[in-house]
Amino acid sequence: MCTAATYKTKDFYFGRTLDYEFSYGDEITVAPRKFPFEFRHMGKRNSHYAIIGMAHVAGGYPLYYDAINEKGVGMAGLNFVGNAVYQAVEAGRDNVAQFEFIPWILGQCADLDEVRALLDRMNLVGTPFSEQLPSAQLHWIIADRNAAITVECMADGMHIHENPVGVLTNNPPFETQMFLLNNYQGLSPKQPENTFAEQLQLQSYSRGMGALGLPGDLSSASRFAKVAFTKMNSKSGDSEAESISQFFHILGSVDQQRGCCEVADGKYEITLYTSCCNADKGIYYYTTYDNHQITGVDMYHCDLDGSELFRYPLVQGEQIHWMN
């Protein structure tokens, strides 16, 4: 289970939570412009836009969960179990495996118009990375500073949805998630007026009652509504510190705590990490479940004309600033 969001102040920000019961050994990974990507059906690419994101590196290949490129396009894959159905390889199409989707898009596209053009001639296929790492059932949010889309590959084909809220979680499909927002159209950050009955003298007895009814459980539909409301009513200054702080607060509204979501006997889903990327500046910020201090990696501090991956293991363990 995961939640992704976009946010814009002076700069454009893109990030997500990754909620799961264990980690594969995730690292901040920079693929410079000349790192060779071997695509299963589309040949080898020796040159592309530089990419920074969170990945599990297997056999020297970065399996990205979420990433941005040097042009300011962001992309994240989120679990879509039970609904994701990939396409068959077809001659005359760009056949891209699920695990290659992020580098295929981010390596070539400078904005969403170019993303849409690439998707128009693409098949998203289920070729696995390996026997040990079969194809994950995912859907994706792709965004630049001007707009966002959701890509879902299902039994009836690939669907590309405009995403006006800039938010994605998991099931149900995106169109249903958007429809369910109708249930919350009466919510507001302002205090409510009594429209229940004119004959009754009803009063607001607490602050925040304009949002009474906003869900707070951990289901994906509830997280979608919670983050959409939080993000779209969010106010922040334009500075980098204010912007990234606010972004982490937005995604913090759906943080998963150990013990609240049991997936098996004694196993609990938690928010393994939360990311916030400044897509304009190429900086990847993150926190982890056990480390709330924000850590940053700047892709421009790497040799982006190189051919080797830059890998930064996550800083784990709470960082406490002692005052005495």
Second form
Number of protein chains: 4
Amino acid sequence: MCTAATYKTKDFYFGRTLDYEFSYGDEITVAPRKFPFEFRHMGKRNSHYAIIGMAHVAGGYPLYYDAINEKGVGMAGLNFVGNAVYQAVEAGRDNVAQFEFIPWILGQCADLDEVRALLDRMNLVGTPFSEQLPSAQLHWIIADRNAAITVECMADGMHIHENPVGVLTNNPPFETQMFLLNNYQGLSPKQPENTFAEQLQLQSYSRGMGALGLPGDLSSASRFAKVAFTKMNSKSGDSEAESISQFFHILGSVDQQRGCCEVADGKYEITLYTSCCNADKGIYYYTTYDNHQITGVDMYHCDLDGSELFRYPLVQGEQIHWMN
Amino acid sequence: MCTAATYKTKDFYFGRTLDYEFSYGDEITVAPRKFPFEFRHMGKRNSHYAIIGMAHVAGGYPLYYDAINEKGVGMAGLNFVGNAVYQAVEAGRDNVAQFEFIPWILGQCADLDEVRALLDRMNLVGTPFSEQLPSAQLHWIIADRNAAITVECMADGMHIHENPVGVLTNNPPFETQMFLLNNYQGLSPKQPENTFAEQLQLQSYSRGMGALGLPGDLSSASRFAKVAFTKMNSKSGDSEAESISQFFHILGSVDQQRGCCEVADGKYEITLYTSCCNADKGIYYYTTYDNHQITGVDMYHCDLDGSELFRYPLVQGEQIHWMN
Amino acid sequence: MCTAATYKTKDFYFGRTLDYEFSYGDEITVAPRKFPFEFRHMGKRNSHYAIIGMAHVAGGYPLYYDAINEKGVGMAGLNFVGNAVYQAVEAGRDNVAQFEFIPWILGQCADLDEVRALLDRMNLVGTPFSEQLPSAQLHWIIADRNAAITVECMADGMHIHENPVGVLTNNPPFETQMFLLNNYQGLSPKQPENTFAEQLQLQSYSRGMGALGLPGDLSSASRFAKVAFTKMNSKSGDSEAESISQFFHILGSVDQQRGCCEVADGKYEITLYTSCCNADKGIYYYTTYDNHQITGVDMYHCDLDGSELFRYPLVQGEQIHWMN
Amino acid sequence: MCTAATYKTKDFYFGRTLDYEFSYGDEITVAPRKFPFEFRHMGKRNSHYAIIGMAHVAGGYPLYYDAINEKGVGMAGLNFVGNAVYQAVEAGRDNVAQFEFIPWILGQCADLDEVRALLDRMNLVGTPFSEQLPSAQLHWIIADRNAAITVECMADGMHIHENPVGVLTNNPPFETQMFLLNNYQGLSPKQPENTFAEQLQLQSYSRGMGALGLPGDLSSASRFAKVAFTKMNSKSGDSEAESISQFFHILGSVDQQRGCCEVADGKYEITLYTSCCNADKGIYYYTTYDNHQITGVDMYHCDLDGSELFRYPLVQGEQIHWMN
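If the one shown is the form predicted alone, what is the structure of the form predicted in complex with a further copy of the same chain?
So here's everything in the complex, that chain up top.
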């Protein structure tokens, strides 16, 4: 389905994979500060923080999948099918439709404390965008350079979980995902020591045996463990180039290859795109399944005081550099 | 350590990852037909099939890690530490030093039948390239568009194994790697059915659960299983772009991220480069750890009747395409 | 820690293992109908259903670990350390101390419907038995021949879960245990079919490969999966001998061997005893770690209309039958 | 299929499970010193060490599955289907039929050195016992109190492997079984430490989590790992009662429950019997699937200087000790 991760070197990075069997047609979309956001239950906002992210733009409205704002807050929605249950519209609360959640938060919050304050008085409601686009069943990761949280609306209400690992995938709910990491606690990037039986001469016949037991299938719980291990043990320089390279390697560890996850006869879920935002610099980097080159969009190259969306259709084909 | 794989759509593709904690300094190297190969025990060859591959060029000699020839045969050497034992020089046999093995085979063989014939009268010997470069402990995958074999020299002699999966990693020996695939036979890209207990209502709460049990650590046996599953189930169009995209996804499934495989204090094995050769068209594509863009070198853009090596140092830094 | 299971052939069987590093001194204990149960918050009961079970008798009071009553209801308490949080005493509710829970239920309920009704108006409270015996952190399985439930008191209140698998171990909470069974749904007592890659000749080189992936360690989640698989796939004749033999094999699948679970330096958790009650016939069978022979106590051989406990200390040493 | 194990406290213990879907009719059988063994290719032996073991006695001949001799050497044959290839009869060698292997060795050898010497000049041949009883495909464990070996006849000849773990199951061949133990080297009876990610608060939510990853299915490679872990970490007192109790717990860890290994429609492999020999005292203890009590036969209660077999049919039904 999808995987999101944070990463911090000198700057703060935030990104995700979007895994699905087809694309709705997505564009890197910059919503400058004066782009008017009309909220279904909360009125119009003519002024807000600028946002850059991946969106399906429908009727001029950016339905963001993931984005960062100019203050360095990142947010992504990931599939949570079968578990997401939105709240009812309730007077006296901030009633925000699921599809408005990203602009609502990123438009107003400069850090995670402000996010928490906003969530405190908010109901996340299921008001659909349109008849053609009913509300998606999602949960969210929201992060700044200091911390991350996960927001899940379920049958028993809204849950806001601290997310110390800075990772989100899909089902099961986040608390279970975190719980399951306990089972992997003995794994390590170092070679194992023989604690099975001292009397036996056991050997590490290959490098990398310390993480034996780490799952490699594409189910969401396995991707959670794999990407958590990869991210938590990642080492890289802190330059921009080294940081984003490492980030794409982290999410590459849970890349979904065409053919390995059949969701219907002859239909295969793949990693449609992988993103990596430098949340400090306002840059959105991405690759697509069929374009391994990293493409970048810099929000500060747009007029952030404008009121019109800036839209950048994805570069889709393989961009090969020829040396001869 | 390393992973090699074959893939066939309309054309035949052959490539590998090279995983290590540092690079010897590698270059895409074309040995045209008249480049003189001086074999330690077999004399000089002034005429042979043209070869393109990744090599460390030492004193003008291309020490190939992997390569294809103009006839569509591919060959790669992968670490086999602790198991490789080379043969003794023996009169009346073709005595080929380990570091000469790739040019010896690719220089003369137009298909796998010719490879088998050559292997039949060959001893693979441990004669070192130089004092500074003692013989590496390797085993090899050799493939054409129809089949693949694995060559392993061990204490009990040379083994030539059919390689029906078209994949090679490192230890343990190939027969054990293939044997272990039996343990994964029930895995599938499709969702599992409940055969645990019909009376229970079990559910597939996530996509991709049919391959639960597939390993995700970086040890060589786990990479063998993971890449075999990914390759054997791969689906792609058969255009050049779709084929090489899929190929890089296949090898990407066993990418080694910096930090996840610590080989000595603070030293980490990573995927230094990933290659994908179109063996039919004579093109060598690659990415490096810090350059996600695919770079290509076309052997037919070199004068293949020449006698001098063509050398292309790797493009190393992240090549980002900026959209604004 | 512990494992409980139900099993039904012609009769209904209910039992458990008690795994710990030492014994408090346990006895098969029959509480006949007129044995006076003095409840801390609910007064004295001079008449109730007769109960047979394993208990530590303290000051004349049977602290039952597991028991059945003469109506065929079984109940066992298992460790739930770190998760059990008892309720507060509340006026207008049936306030039952944790250590009284088994006699409270088994003394009054002839089937699971009556258990549910009783639970409905009950608070499970932490009132300790004595200063020396503070309240244990437990959860419970309660079953009759038709169904089973699990009762867990946690920080967010009392949970009553349907238990379709008829199995209980320890942490994590029951809902997570059941959820994790989804991961094993593709396991089977039959040999696997090759869905990994049709083009490969994979083989079942051993019998029993259909359940590859079933865990064999002694952690409570692994025991839950192992015993669930064993129980749900169990086949036996329905005679008393065949039924109890199979039952002891089911619980034997999660036997804890001395040395395999070190809980403190040189201290090992073992399966102190394993029980199997014929809930229809009122018989308590058991084995101990050091006595493989099954020992039986028949409640109907006691005067069930009495008012004094009948106590049977465990036969502890290995009872070997000599043939010559 | 089957599992064999050795165990040493004060005395030396040797035993096995025999797992199959039906029994040939087995008896504890003592062959006293003068019981005439007529070897097919080696003539008659009228004097030899006394042997006690489990045998199917056919036409007065004890076809031993496992046995010990009066010198403390134990030997058991276990299924090795698909891999066993016996040798050809060869002049100048000791040609021993597969079904004679146990009496040949145990009749003559007082320790493992003598066994090795005998094996040195021996061919293990496929001469069948009779038309009705063709030669079984087996491999063997032979042990004295100091060491154990495994004997496997395969297409490439006879292999004699040191068996440092003192365990044997079935396929794959022994070297592969031992190799696979390397994958489990990080498992431990102690709780794991968090080496996954220091920054995360991971917890051991259950006892016994140090051995997570230990397999629990009934395939022969999984039983090898499970019983090796159990045996190598076993702790017990060294009295006879404590030792044999622990031994039955060791083999109980790989007990095959009826229903969990379906070998044909409605046919299930089960642990028909489990044996434990005190090789120092000449006692054969056993349990059967439907009799949990340990039964013992003491060879020294037979006239070991006799020439007739002593035969003890198995006690099969559940022997329940009633306390009231």
